[in-house]
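The data below hold one chain only, encoded as C-alpha cells and taken in the form predicted on its own.
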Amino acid sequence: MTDAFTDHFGALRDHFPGQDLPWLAELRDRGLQRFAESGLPTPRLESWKYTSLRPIEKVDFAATGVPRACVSIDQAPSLLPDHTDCHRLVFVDGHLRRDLSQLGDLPAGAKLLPLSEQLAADPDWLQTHLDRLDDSQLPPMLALNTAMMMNGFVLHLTRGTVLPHPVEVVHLGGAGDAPLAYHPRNLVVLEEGSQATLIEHFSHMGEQAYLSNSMTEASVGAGAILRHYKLQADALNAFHLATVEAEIGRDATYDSFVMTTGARLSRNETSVRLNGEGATCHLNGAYLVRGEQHCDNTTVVDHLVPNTTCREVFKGVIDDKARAVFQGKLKVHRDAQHTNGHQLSKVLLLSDRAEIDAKPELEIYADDVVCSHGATAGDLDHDALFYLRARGIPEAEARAMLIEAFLGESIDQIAAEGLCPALMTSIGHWLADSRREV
C-alpha cells in the first residue's frame, strides 16, 4: 500500500498548488521520504497497538486530482438551523465547491479561504506556519498528508478579532465512481484575544469507499478562544483518519468535541500543547458504532508550564461486533507545577461481542499537581430500564431513552448555538436504524 500512495504522489505532483515554491516542494518531498521509510503504521507501534490499517490495504484507492464539479448537489447538508448566520465551505471528494459555499461578510481581521488561495496570496506567511514540525518525528499518516496536501482551508484571525458567527466546513465523500483517497491540510491561527467557532461536518453522497486523511494545525494565541466541534458521519465503507495538532498560549482556551457515527474504520488523533500559564483545554467526545465498525480516539495533552488545566471525557456506545479504542495521555512536564488534569472514558456495551480497549495514562514529572484518570464499561442500568418499562414504555424505546441521556450529558456542554439539537438528532437516527435492523 505504501507503493500505491507514492505512485499517487507522482501522478499528482504537477497538480499540487504551490509546487513552484521551493520550500513547499521540499516540504512535500521530505514528507514523502518519511512516509516511504516508515510505511503505514501497524499495531507494532505503541500508539497504534489497538488499530490495524489492514482493511485500507485491501482497497485499490485512486488518486484524486481533478475537481469533480460535475457532481450534482442542490444543497450541502448543514448542522446548523437554516436561520443561523454562518460562514460555510463545502468540499466534495476533497475539492472546494464554490457554488455550494457561502462566506458571508467576514469582519475586518478575519480570513477564511482555501489553502490553494492562501498559497497564491501570501506564501511566506503560510511557510511560517506549515513548516514547523520536525520531519524525523512525523507520524506516518501525517507525513503522507504533508506530501499529498492539495486542498483544505485556512482560518486566520488577527489580534482581538471576534468572529460572531460559526465557520462550518462540510466534507462530502463518495461522489466518484471509484474509491478515492485525499489528504486535506487545514490551518487555524487565532492571534491574541481573538475568538472563533469552527464546526466540521463529514458526510457522504453514496456508499462508495474513500479515504480521508486530514491534518489540522491550530495555534491559539494568548487570551484567544477556539471552539472546535466535529461530527464524523462518513459512509460505512469509508476510512477516516484525522489528526489535530493544537498549540495553546497564555490564558487561552481550546474547546473540542468530536462525535463519531460513521466510517468502517476511523481514528481521531488530537495532540495539544499547553505552553502558556492559564491555558485551558477541553477534549470531549461521543461515539456510536455497530456492525464491524472500528473507532479509535487517541489524545495526548502536554502540560508544559505551571497553572494549566485539562478536562477530557469520552463516552461511547458499542453494539454488535464493533470495536472502539480510547487512548488518552496527560503528560505533566517537570516545570508544570499546579497542573489540573482529569481524564475519563465511559462506555456502554450493548452486545456480548462488542469490545472496548481503554488506555488512559498519566505521565507526571512535577510534584504539585491534581490529576486523575479513569475508565468504565458496562451495560445499560437494569434498574433504570426496569423503572421505565414498569411505566409502560416499550423496551426498545426505554433503551433509546437511556442511551440518549448517557450521551446527551456530554453534548449539552457544547457552546455553539443550534449545534446540540443536530447532534441529538444524529443520535436519534442511529438508534432508529438500530431498531430497524433488529
Given for the second form:
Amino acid sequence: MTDAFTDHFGALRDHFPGQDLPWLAELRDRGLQRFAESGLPTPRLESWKYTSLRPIEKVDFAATGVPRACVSIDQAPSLLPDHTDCHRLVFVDGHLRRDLSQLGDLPAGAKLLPLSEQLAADPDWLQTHLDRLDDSQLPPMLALNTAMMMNGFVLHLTRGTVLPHPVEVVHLGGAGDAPLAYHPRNLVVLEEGSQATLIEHFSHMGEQAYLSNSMTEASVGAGAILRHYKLQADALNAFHLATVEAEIGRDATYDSFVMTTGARLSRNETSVRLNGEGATCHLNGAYLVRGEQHCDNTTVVDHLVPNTTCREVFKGVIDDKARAVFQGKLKVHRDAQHTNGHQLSKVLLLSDRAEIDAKPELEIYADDVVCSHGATAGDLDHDALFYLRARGIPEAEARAMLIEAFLGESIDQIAAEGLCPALMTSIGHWLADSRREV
Amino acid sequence: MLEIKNLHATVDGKAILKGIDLSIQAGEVHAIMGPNGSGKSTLSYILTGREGYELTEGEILFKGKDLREMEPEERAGEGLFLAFQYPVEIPGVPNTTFLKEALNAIRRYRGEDELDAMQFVKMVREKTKLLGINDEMLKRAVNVGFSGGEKKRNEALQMAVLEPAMAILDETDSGLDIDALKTVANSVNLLRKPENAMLVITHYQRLLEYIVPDRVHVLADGRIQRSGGKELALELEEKGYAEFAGAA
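Target state, the form predicted in complex with its partner chain; input state, the form predicted on its own:
Let's see the whole complex now, leading with the same chain.
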C-alpha cells in the first residue's frame, strides 16, 4: 500500500499546486519520506490499537489527478434550510466544483478560497502556517497528507471579523469509475475577536469506494469563536480519515460536533491545544453505525496554561457487527492549574455483536484541577421500552423514539441555527433504514 | 369485558399466580387488595404483556379476544391501560410528544384518523383543565425530575387522553399526598362509564374512598382468597390481612 501511494505521488508530482515553490516541494518530499518510513499506521501503534487500516490495503486506489468533466450534477445538497446566504464550497471526488460553489458576499476581512488559489495569491502567508510541523513527529496519515495535499480550502478572518452566515463545505465522493484516494488540506485562521461557523458535509453521489484523508489546521486567536460542525454520511464502502489540529488562544472558544453515519471505516482524530488562559473547547459527537462499519473518534486535548476548559461528550448507537472506538486523552500540563476537563462516552449497543472500545485517558501534572471521565455502554432501557409500548407505541417506533432522544440531547447543544433539524433528519433516515431491514 | 380463567404465571421460573379466576363486566370497578408479595403487580404485568412475566396456564379474554398472543402495544390498542406503580423516566422525550405518539398509535391501530398537532393540543388542554394539571408538565421530558405526586398525575393525564376501555391501577395511591390522590381519582371517575371497566390494585383502602368499587377481591399467595362488596375493603382495613397470612 505504501508503494501505491508513492506511485500516486510520482504520477501527480507535476499536477500538485504550488510545485514551483521550493519550500512546498521540499515539504512534500519530507512528508513522503516520512510516510515511506512509517507506512500506514498499524495496531502496533498505541493510538491505532483498536482501528486497523487493513481494509484500505485491499482496495486498489487510483490517485485523483485532474478533475473529470463527466460528473454531472446540478446542485449539491445542503444541510441548511436556507443556504442562499451561506458561503459554499463544493468538492466532487476531491476536486473543487466552482460551478456548484457559491462564495457569496464575504465581509471585508474574510477570505475563503481553495488552497491552490491561496498558494498562488499569498504563498508566504501559507508557508508560515503549513511549514511548521515537526517532520519527525508527523503521524503517518498526516505525513501522507502533507506529501499529497492537493485540494482543500483556506478560511481566514482578520481581527474582529464576524461572519454572519455559515461556511458550508460539501464533499461528494463515490462518483468515479474507479476507487479514488484524495488528501484535502484545509486551513482555518481566525484572528483575535473574529467568529465563524464552519459546517462540513460529507456525502456521496455513487457507491464507488473512495478514501478521503483530510487534515484541517485551525488557529483560533484571542477571544475568537470557531464553531465547527460536521456530518459524515459517506458511502458505505468509503474510508474517511480526518485529522483536526486546533490551537485555541486566550478566552477563545472552539465548539466542535462530529456526527457519523457513513463510511465503512472512519476515524475522526482531533487534537486541541488550549494555550491561552480562558480558552474553551467543546468536543462533542454522535454516531450511528451498523453492518460492519467501524467508527473511531480519537481526541487529544492539551491544557497548557491555567484556567482552560474542555467538555467532551460522544454518544453512539451501534448495531449488528459494527464497532466503535472512543479514545479521549486529556493532558493537563504542569502550569495548567484550575483546568476544568470533563469527558464522557455513552453508547447504546443494539446487538450482541456490536462493540465499543472506550479508552479515556487522563494525564494530570497540575494539582489544582477538576477533571472527570466516564464511559457507559448498554442496551436500550427495557423499562422505558415497555412503558412506551404499554401506551400503544409499537416496538420499532418505541425503540426509534428512545434512540432519537438519546442522541437528540447532544444535538440540541449545537449552536448553529438550522443545522439541528438536518441532523435529526439524518438520524430519522438511519432509523427508518434499520426498520426496513428488519 | 375481562375474563381471567385459571391463570397461572411465573416470574424467573418462580410460580407467583396459582390459579386466578376473575370476571369483570363493562361498567364495573373491581378492587384487588392483598398483602405485599401476593402477586398483585404480577397480575397487572401479565395483563399488559411485560417481558419476563410468563403465563403458564389458563387464559385471559379481553372483550372476547385472547390476550396471550398480543404484544403490549396491541393490548393498548384494544383499550387496556396500566397506570404504573413506578412510572418510568424517559429523558429527551417531551411529555407532549409521548402523549401524541401514543394517542395516534392507538388511533392507527383502530383504523381511525390521526390527530394533527392543532387538534391534539386542543384536546390535551381540555384534559389538563379538567384534571387541574398545569400545562407546564407537558413540555417536560416524560416523568424526568417529577415528584412522586407529579408522576401519578401524569399517569392520570395519560389515562384521560387515551380513554381506555379498561384501566388497571397498580398501587396508584402509594406515596401520594391527598391532592394528587384526588387528581387521580378524578381522572378515574371521568372514565367511569357504562362501557368502561376498571381494576384497582391496592394495599390500602384509602383510594377506595374516592373510587368506590363494585367488587373487592383479596389476593394472597397467588390466589383470590375471598371476594365481596365494597364493605370487604373496610373489613380488611380493620382486621388487616392476618386472616390470609396462613395462605401467604
